[in-house]
Amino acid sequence: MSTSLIRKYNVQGPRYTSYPAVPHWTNELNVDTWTQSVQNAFKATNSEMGISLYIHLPFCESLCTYCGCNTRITVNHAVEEPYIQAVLAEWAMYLAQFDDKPQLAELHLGGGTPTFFSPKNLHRLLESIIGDCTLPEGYEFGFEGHPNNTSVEHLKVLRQLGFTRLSLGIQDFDPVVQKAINRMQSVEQVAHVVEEARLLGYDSINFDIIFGLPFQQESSIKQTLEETFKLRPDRIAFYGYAHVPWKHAGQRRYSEKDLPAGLIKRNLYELGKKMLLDEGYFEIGMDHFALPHDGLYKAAMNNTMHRNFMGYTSRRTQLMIGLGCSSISDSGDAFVQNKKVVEDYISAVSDGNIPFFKGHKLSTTEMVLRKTILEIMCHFKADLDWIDLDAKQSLDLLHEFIADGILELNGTHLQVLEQGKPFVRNICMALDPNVVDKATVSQQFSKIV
């Protein structure tokens, strides 16, 4: 790759799985202008689409000093049981919103570190969602596990209520870069997950690998990447490590100079991406590869994979609702955010209101650029047609873009091309206006490359 690329384009901007990205909601949105937007969302796509559950489960025993999600850090189990009750209360005031039994199409667990929970717990939290719902074929239901509390028992209890896809935060096997980043977990470790999983008949099994941590080299990669390849996950999610310690305070605990940055990082990516396509996986999205079986994969070439708030999917559904506390809910035309503190969320949820943090309702124009930059990030291209290229701002640097060999602009087709894969949040952010400001874009987001 071009390091003149890399220079130019390694600024700081959105991983855009929304649009607008969070930090640019401008919080006019409220409590009853959003349950008509679930409503109205509801009755339009129920039967035909069904709709999809995160369930954000915070806690976690110990801190992984590179993350970025929002988690609560204890060994006291006794937080289950009051954080169930909040949960399932929040559901019930979704359900009431709905005019008809909801089709679960898609579910998800995210974290924190959902297996934190006892496979008991899991079971009555879960047993009661589900049962509310009638499954639609083909529904796909998926959780994050630890590798070191993911227990036989989880796997048992999640598989009888219909999850086939697990994830697995790998991250790095070097012990070193593993020390750093306070999560120690040995392959012999992984491998035992992965093989209990397969025999129960999961059929998915991700792995996300992260480049660009402290001390990270590339024989850390290779290392890594071997001793995946063995495992053969399904899929594997190989993104950049998000330095943002002004916003998480974890990340506080190494300095910048222990992190490879700039092509020394970008040197990591390539070596993994060459690593895994001589494997026979396809890149089929943003830092996303999968083996030709998989369901992600299928949907990448059928042009029917998705990307919301729980990154990539294989099928798309208009309502997704969030539940937990710092979760995001999507109606198609509006988003939401939970509280983002425990007590907060589940005092909220205690008094008889959705546990409302902030929110935005989309504009005719945001509906539009919401869609065309879904498509970039999905299939590298997408119909410009709603817009006068010959008016708009951002045509200099679509042009400068196809100057580099990134993109290609036919009529008001663009195709990313190969060369500009890494640089497709930088084709998103020249048609967002929201990231003209740099010097405020530099303070919310880690940076691209």
Ligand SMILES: C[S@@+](CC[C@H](N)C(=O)[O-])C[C@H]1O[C@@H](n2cnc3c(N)ncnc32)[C@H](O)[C@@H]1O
The other form holds:
Amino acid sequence: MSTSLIRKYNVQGPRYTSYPAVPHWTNELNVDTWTQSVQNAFKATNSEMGISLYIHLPFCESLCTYCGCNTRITVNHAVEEPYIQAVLAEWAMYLAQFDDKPQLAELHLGGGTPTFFSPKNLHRLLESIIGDCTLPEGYEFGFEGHPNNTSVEHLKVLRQLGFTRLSLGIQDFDPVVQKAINRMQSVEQVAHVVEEARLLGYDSINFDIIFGLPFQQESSIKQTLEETFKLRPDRIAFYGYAHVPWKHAGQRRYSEKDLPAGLIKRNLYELGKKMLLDEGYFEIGMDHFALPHDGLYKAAMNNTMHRNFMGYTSRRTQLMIGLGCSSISDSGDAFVQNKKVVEDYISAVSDGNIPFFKGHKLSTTEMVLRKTILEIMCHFKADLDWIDLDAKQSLDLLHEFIADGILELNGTHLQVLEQGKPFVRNICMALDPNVVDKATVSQQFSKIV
Ligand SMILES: C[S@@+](CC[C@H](N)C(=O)[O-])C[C@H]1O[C@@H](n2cnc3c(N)ncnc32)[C@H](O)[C@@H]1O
Ligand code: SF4
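Cool, the form predicted on its own is there; where's the form predicted together with the ligand?
To see the whole picture, the full complex is given below, headed by that same chain.
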């Protein structure tokens, strides 16, 4: 890939798990508008496609310095009980909005580290929530597990509750990198979790791997992927390290000069991508690779893949409820995000309030743009028939992408070209009116490459 393209397009930008991106929400949404929107979405879509549920479980026993997630570091497991009570109480508030039994099409536990919670506590939390729902055919339940604390008991309990998907945080197997990110985990430990999960019937195992971590070299990526291939996870998320030290102080524990940057970082990606493709994985969306037997690959091929705050999913639901601190909910035409600090979240729920602190109601134009951005992120193509293609700004930007070999435009049909795939975020930014200065997006976001 050309150095000039990387230089030119390596600006900061949103990851578009939502449109508008969270920093661009107007925050004018009130509780009544939100609950009305949830009720409408439920009524219109529950019987046909069901709902999705995301539960944020924020605790981790130790801080991985690179981490950009919303976490609370503690070794005190007494925090589990009040948190579970709060999540159940928040769920009860949503249940009260529904005029029928929810069909739970998707359930995802994220964090933090869901496996911080004891198997017994996870069982209590989930048995109660799942018991309030019916399960449609092909429902998909998954969780994020840390290989160091995902026990056979966790795997068993969650499998019995219907979980078949497991996502393991791997990041890098190189001991030098692991030391710098304060995350020592052996290949043997990971292999053990994978083997036990497969024996229990988990049929989709994902590994998260990051390029661009401190001290990472091409040999680290090579070693990490070679070890990974021996375990043959069904999916691999190959993320670019997001360096946002102004938001996550842990990232200041190493020096920026130890981070592979610019072209060096890009080369790590290129090496990893080549190894993944040579091994039979397919690139199915931004940062995501899958083997052809995996449901997400099939969804990508059938054009049914969807993207939401949980990342890429193979089902499309209109209503996604996010429970727990910092979780985001999406009703199709509105978003809310819950309070981020554990105590603030618990306290709002104890007061009987839906614990959100910001939200956004989409305008008609935003709904159309949202659909376009979703198509580009999921299928690398979109129809721009809604855009005034004679408008100078749109045309100039699109022509620049065309000249750089990033996309093709046939009439109003946009197709991202192979070498343009790493720049899908740039294409979305070009169409996003909230990104006023397309060259220098503010420090709210991490860099694209
Ligand atoms: C909640 S963690 C996964 C579960 C568990 N806590 C663990 O670490 O194994 C979610 C994933 O986000 C990714 N992640 C976290 N911080 C990141 C960063 N700064 N840049 C890129 N990816 C990051 C990692 O790949 C991590 O596995
Ligand atoms: S990477 Fe996972 S385990 Fe590490 S601090 Fe972040 S959420 Fe916790």
